[in-house]
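Take a look at this single chain in C-alpha cells; it is the form predicted alone.
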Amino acid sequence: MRTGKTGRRPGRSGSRERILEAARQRFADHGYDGASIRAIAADADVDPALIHHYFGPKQRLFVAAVELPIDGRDIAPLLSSGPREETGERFARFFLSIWEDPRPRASLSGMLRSAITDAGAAAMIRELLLVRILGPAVAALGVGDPELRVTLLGSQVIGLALLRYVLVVEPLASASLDTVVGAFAPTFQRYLVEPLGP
C-alpha cells in the first residue's frame, strides 16, 4: 500500500539494513556533513522519517553506521597474548588487518572524512577510538601514564590511516604490510608499554 506522500518504501524488513548500508556509503563518500538524511533515505529507498524513526538524528545513525569492527577488550588479550618486547608488532599487524578488509576500511574511513568536517563527528570518534578501544586496551597492560599513551597511539593509528587509506599517499599506500608494519612498530611498541622519558 502506498503513502501518497513520497511513493518511497514504507518501513518494511530490510528497510533497517538498506538504510543503514546507505549511511555507510555516504559518509565514507562524502563525510558527515556531506551525508544529508534525504540524500541517504533517497539511496535505501526510503522515507526520511523512516530512518528518524530507527535511528533518532544523524549523530546517532553515524554511530549505527560506523559498526566499529573492534573492541578494546579484545585487544587486550592480543597485546598480553606474547612477548612484551613485541607488543608494538602485534598491535600493528592487528591494526592493519582490520583496514585491510575493504568492508570494516568504507565505514572507517568515513569516520576519518567526517572527523576532519565535523566537531560533533569528531568528538563522537574521539569517544570510539580512545575510550571505548585504545583505553581498555592499554590500561589492561598495567603501564603508566594510560591516558597520555592512549592520545600518543591514536595520533599515530589516525595518521597512519588518514594518510595509507583514506588520502592514499604514496608510497606509504602502496607499501608492504611487512614494510609499514616495520616501520610504525618500534613506536607502537614506546607508546604501549616502554618508558615515555623522563
The other form holds:
Protein chains: 2
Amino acid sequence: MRTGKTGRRPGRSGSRERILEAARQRFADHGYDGASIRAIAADADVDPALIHHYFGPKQRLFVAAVELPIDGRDIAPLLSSGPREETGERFARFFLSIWEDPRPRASLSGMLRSAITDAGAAAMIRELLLVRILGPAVAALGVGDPELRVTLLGSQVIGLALLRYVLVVEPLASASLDTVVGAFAPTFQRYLVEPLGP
Amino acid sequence: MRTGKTGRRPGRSGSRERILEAARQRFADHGYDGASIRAIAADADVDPALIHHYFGPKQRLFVAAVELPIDGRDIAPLLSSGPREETGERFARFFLSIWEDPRPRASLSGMLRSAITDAGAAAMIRELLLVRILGPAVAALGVGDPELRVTLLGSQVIGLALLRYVLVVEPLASASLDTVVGAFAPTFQRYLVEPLGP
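Please give the other form, namely the form predicted together with another copy of the chain, since only the form predicted alone has been shown so far.
Full complex below, order starting with the chain above.
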C-alpha cells in the first residue's frame, strides 16, 4: 500500500505520512474501536508517542486519517455551477467518483462502520459529513430548509454507500455508473433544490 | 421488558418467549457478535442447551428474535391497494409506523448495527430485508427492474432508519411524521413504480 505513488505532498512522505496510511488501513479494517494506536504505530514503524506528538488523541488521528480527497468548499461551487436542473446529477457523479476510487473507499467504509457502532465516531462523522462537507454545499444553494435537506441527502448518500460499496448488495453493487446516476440523481435533485412537500 | 402485555401468542409465554425477548435485547444492545448465547440464556433464566434445542445455532436465534411485526406478505397488498400515485406515501407511512414503535425499533437498530459490522449478519439482513420483505412487495407491483428497485428502496430505507433512529441526527430525528412522509414519499414512489431513468 505504501508505494509512494499517490503523488500527494511530495517531500513529506516521512513518518507522518506512514502513520496516516497505517491509520487509514487500520480504521478501514478494524473500525474505530478496533484500531489501536499501538498497532498503528507498529504498522508505521514509529513510536506510539510520535503519533500523539503529531496528532494528539485518537479522535484527531481518525479525522486526519479519513480526510476526504475533497471538502465542502469544493462541492459548493460544483453544485452551484451549471444548470440548476442538473444539480442532482452533478452531485451523484461527484459522490460516485469518490467512492469508485479504491483508496477513499477503504477509508470511508471504515469510517461508516465506525460511525454505526461507536458513539464517538458517530459524532465525528456527523461533524465531518453533515456539518463540514454537505452543510456548506447545501447552504450555498440558497434553498429553504437547508439543515433538513442536509440530513435527507445524508440519508440517501449513506444508504447508497452502504449497499453498493460496504455490503456489496446486488444488483446495485454491479450496476453501471450511468444506471446508478440515473436512479439517484432525481432523488438528490429533490433533496438539494426542489420543494420538499409530498 | 417482560411484562407479558404484548398479547402475542398468549399461552406460549414460557421459556421460548423469554429467550426471544432476552435475545432481542442483547442483539439490540450488543450487536450480533457481542450477544452471547450464554448471556441470553442467563437473562432468560434458562439453560443454554434449551436455546439450541428451540432455535439451533445463533444465526437462527437471531432471525427469530428480530422477526418483524409484519412480513412481506403483508406489505405487498398494502402497496398494491389504493391509488398507484400514492404507493410511495403508503410505503413511507407503513415503514415509519414500524420504526416509531419502540419495540421493533430496538430490534431493528441492533439488527442494522450487526449487519454493518458482521458479514454473517449482513447476509442475513440481505435475506430478511431485501429478499423476504421488500422483494415480494416490489415484485407484486409488476414493474420493470424489480431487483434493482428493491436495492434502491433498501438504500433509502436503511439510510433513513440510520439517521433518524439509530444515529439520531437532527433535524431529521425530531421532524414530524408528516414532514418525513412528505420528504421521502416521492423518493419511495420513484423507486417503487416510476421510471428509473434520469
